[in-house]
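This document starts with one chain, in the form predicted alone, laid out as C-alpha cells.
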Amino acid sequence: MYTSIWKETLNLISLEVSYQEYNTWLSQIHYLSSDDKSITVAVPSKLIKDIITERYLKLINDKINNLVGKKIKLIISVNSSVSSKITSIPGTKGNKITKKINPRQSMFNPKYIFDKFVVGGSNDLAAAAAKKIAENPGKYWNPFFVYGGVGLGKTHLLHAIGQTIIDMFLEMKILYITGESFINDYITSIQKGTMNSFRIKYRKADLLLIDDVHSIQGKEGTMEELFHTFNTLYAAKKQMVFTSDRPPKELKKLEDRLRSRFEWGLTADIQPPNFEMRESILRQKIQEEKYTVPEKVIRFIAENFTWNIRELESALYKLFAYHDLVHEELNIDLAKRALKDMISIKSIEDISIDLIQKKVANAFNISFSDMKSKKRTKNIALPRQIAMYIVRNFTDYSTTEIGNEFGGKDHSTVIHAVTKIGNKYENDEMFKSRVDRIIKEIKQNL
C-alpha cells in the first residue's frame, strides 16, 4: 500500500546524498510489499544490506515517516536475484537504465544538467558563467568560485559543468570531489604513505570541480596541498570550480594566500529565489513527475516555503505521497494538511547556534563559555552532545562548522555526538521529552 510513498522516500532522498552515492548503494534497494506497519525491501548481499542499515537506514526512516505521519518499520531482506533488475533513478518518471555507467558520468547526478536549472535573478550570473565555462573550460575565468546557502544550486551547477564537459571533451581527465572527502583522500594518503600518487592524482587533472570547499579550513595540511594544487593546475590553464556557503573574504580560517586565489577569477552569489521563481520551480517539477496541481497550491507553497529550493521540492514530494496515500482531491485543502507540519517548522531553520547553546546550557544549569571549553565531565558532555544534535537537525550547518562552534572539535566527534542523541532520543521517551522542551523554548525565541 506503500509504493507512492517509498518512491518520494527515494526521491527526497535522490536531494540529500550524491550521485555516486545513490547510485552505488541506495539503487540497489528494491521494493518488496508493504501493509499498514511496514514496508519491505529487498537488497542483493549482506554488504550493501550492513552499508545501508549503518550510514543511511535513519535517513530513509526519518523520510518515510515524516512522509506518512507515523512510525514505519523498514524491514531488509537479502535477495541475490534482485541483483539483475533494473532500476530506476528518482525523478526520471521510468526511463529506466542499467547501474552499469560510464564511470565519468557516475560521479554526477543526471538530473543535474543545464537544462533544468532554473534561471532568475538570483541566480543569472552563477547560471551564465557556468555555461560559458563548461563550453570552454580554462579559457574564460579560472578558477571560478560559486557560493550561496543550502539547497539553492551549488551543486547542481558543478553537475552540469561536469556532465556538459564530459560530453564535449572526450579525453579530459575530470575530478570532482567535496572538501570533506578531500581532507579524508589526504589523511588516508598520509597514513598509507601514498602522497605522491595523491598529488599526480589532482594536479594531472584537466577539471578540478570541489564542492563546499569551505571545510576544509583550518586543516593546514590539506590548505597546503590545495594551494599547491591550485598553482599546479592554475599555471597549466586547467579549469577549477569551488562552491562554497559564502565568499571567500568570509573564509575567516582559510589561508590568506588561498582565500586571495579563490579570489583570482570569478566569483559569484546565488541567493534564495523569489516567489516567480520558486513557482517556475515547482511548475518544472510538476511536469517531470507528470502530477496535475492547481495553480492555488502552487502558489501556496511557493508562497510558504522560501528559504531554499530543496525545502521547496521536499514539500512538493510530500504533497505528492500524501496525494497518493489518501487518494484524495489535489488541493488547497489537502496541501494544508500534507505540509502542516513542515510550515510548523521551518521557521526554527534561521536560529543561530548560539541561541541553541545558552538554551541547552540553561536546561542544563552550566554556563554558555562551557558549552564552547574543552572540558569532557559527564556534566557538560552530556549538553553539548544535546546542542550539537539540535544544530545539526534544525540548521544548516556541516560537522565541520559546528566542531569550530564547540571548542573545536573534530567534525567525526559531531557525528558521533548527533548519533548517539538521536538513538536515546529515539529509544527514551523521558530524554526525547526533555530534548522536545528545549526546542520550544528555542522556537518562543525565534
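Small disclaimer: the values here were computed from a predicted structure and weren't measured. Only the largest set of C-alpha atoms that superpose within 1.5 Å between the two forms is called the rigid core. Positions refer to the first chain, counted from 1. First, how it differs from the form predicted together with adenosine-5'-diphosphate (ADP).
- In the core-superposed comparison between the two forms, residue 155 has its Cα shifted by less than 2 Å.
- Annotation for residue 418: C-alpha shift of 2 angstroms or more between the two forms, rigid core superposed.
- Here residue 28 does not count as shifted, since its C-alpha moves by less than 2 Å between the two forms after the core is aligned.
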Second form
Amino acid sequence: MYTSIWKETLNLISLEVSYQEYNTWLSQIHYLSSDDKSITVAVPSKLIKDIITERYLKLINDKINNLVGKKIKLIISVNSSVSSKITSIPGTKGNKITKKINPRQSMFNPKYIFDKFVVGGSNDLAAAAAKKIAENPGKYWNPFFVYGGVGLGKTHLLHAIGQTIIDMFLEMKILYITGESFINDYITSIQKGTMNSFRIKYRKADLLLIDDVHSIQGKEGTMEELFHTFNTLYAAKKQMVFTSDRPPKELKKLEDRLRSRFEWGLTADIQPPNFEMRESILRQKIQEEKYTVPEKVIRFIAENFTWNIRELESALYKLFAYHDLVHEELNIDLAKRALKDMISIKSIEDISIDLIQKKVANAFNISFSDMKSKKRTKNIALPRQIAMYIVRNFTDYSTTEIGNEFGGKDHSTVIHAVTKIGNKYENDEMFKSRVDRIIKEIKQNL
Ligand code: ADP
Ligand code: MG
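Requested next: the structure of the form predicted together with adenosine-5'-diphosphate (ADP) (the form predicted alone having been shown above).
First the chain shown before, then all remaining chains and molecules of the complex.
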C-alpha cells in the first residue's frame, strides 16, 4: 500500500542526513509490507533496531506522517536474514556482516558524481575547477575552496571529486570529513590521549576533503590543528578541498593565518540556479526516478523553488509520493495540492492584505483597526511591521500600496519595517517560529 511512500520517505531523509549516516544505518532498513495504518520494515539486528529507533525514528515518523497526511505506525522487526550492505559497523563486533561495498567508496554518495551535476551560470567555475582538480590532484590550485548557501551542491561537488580520485588513483589515502566530525575527532583524541595518531592520520593524507569547514570557526584547538595539517599537506603538494557556507573573508571567528591560507589557492562560489537550470535539474531527477511529469508541472516547480536545490528535489519527491497515494492524473492541480505547504501563498491563490492584518492582529491581541491606524505604541508597531513583512513576502503589492493599507505610511517606512523584521526573522529562532506560526495560520485560511 505505502511502498512508494516508503521510498520517497527515504529519499527525503537522504537529503537531510549525511551520506555516511545514511549508508551506515538507514540503508539497513528493508521494507516488508504496509496497510492502511502501518508500515512494517525489517533490520538485520537488535542493535541496529535500537540505534535507528533512538536516532531516526522521530525523523522517519515525521516524514511519513507528512507525506501521507495522517499518523502511520512504523513497525521495525528484527530479521537476521535481511542482509546488511556494509563491511563494518562501529561497535558491532561479532555480528555477521556480509561484505559488499568497498569501504573506500562507502564514504561517498554514489549519486553525487560529476555526471549527475548539472552545470550552469551559477556554478560553472566551481564545477570546472572541481573536475580539473579531480583529474590532477595537487597540480592546479591548492587549496580549492568552494562556498555557497545551503542546498546548492557543495557536498555533491566534494563527493564527485573524491569519487573520481578514488577510481583513478588507487593508492591515494583519501580523507573525507565534515568540519563537525573533525572537531569531534580532535576532542576525542585529546580525551583519549591519542593526539599523535590524530596528527599522523591527517598529515599523512594524500587528499583532504573537509565539508562545511565553517563549523570550526571559534574552536581554537581544532583551528590550530587544521593550521598545522594544512602546512604539512601544502608543503607536500597534497590536494586540499574545503567547502563553506561563506567565503574565507567572512569567516569572522577564524584565525587570520588560517583564513589567509584558505585564500592561497582558488576560491569559487556557487549561487542559486536560474530558471533554466532548475528545470534541467528537475528533468534529471525525474529521469533518475523513472517518472513521467508534464512540462507544465516541471515549470510550476521550477518557478516556485528558487534558491535551494535540496528543496527543489524534496518538492519532487513529495509530489511523487502524493501522486502514488491519490492515484490521480499528475497535473498542475495535483502539484498545487501536493506542495501547498511548501510554497509561498501568492503562487497558490490571491491573498488579501486584510487576511494577513487580521491574523497578525489576532496573534498579538490587538484590534484590526489598530493594525490599520497610525498609532505608534510599541505593542502595535511591532505586529504592524510583521504584517507588512508578510504582505511584502507573500503578495505582489508594492511598498507604496502596502503603506496605504497601514494607516497611510510612506513607502520608505514599509521598506524599513520589512528589512528590520527580515533580519530579526533570520537571526532570532524564537521570533522566526512565532512568525512561521502566523504564516501557517494564514495559509490554513485559504
Ligand atoms: P550543500 O552541500 O551545498 O548544502 P548538497 O550538495 O547537499 O548541497 O546538494 C543538495 C541536493 O541538491 C543534493 O541532492 C544534490 O545532489 C542536489 N544538487 C545540488 N546541485 C546540483 C546540480 N548542479 N545538479 C544536480 N543536482 C544538484
Ligand atoms: Mg553540504
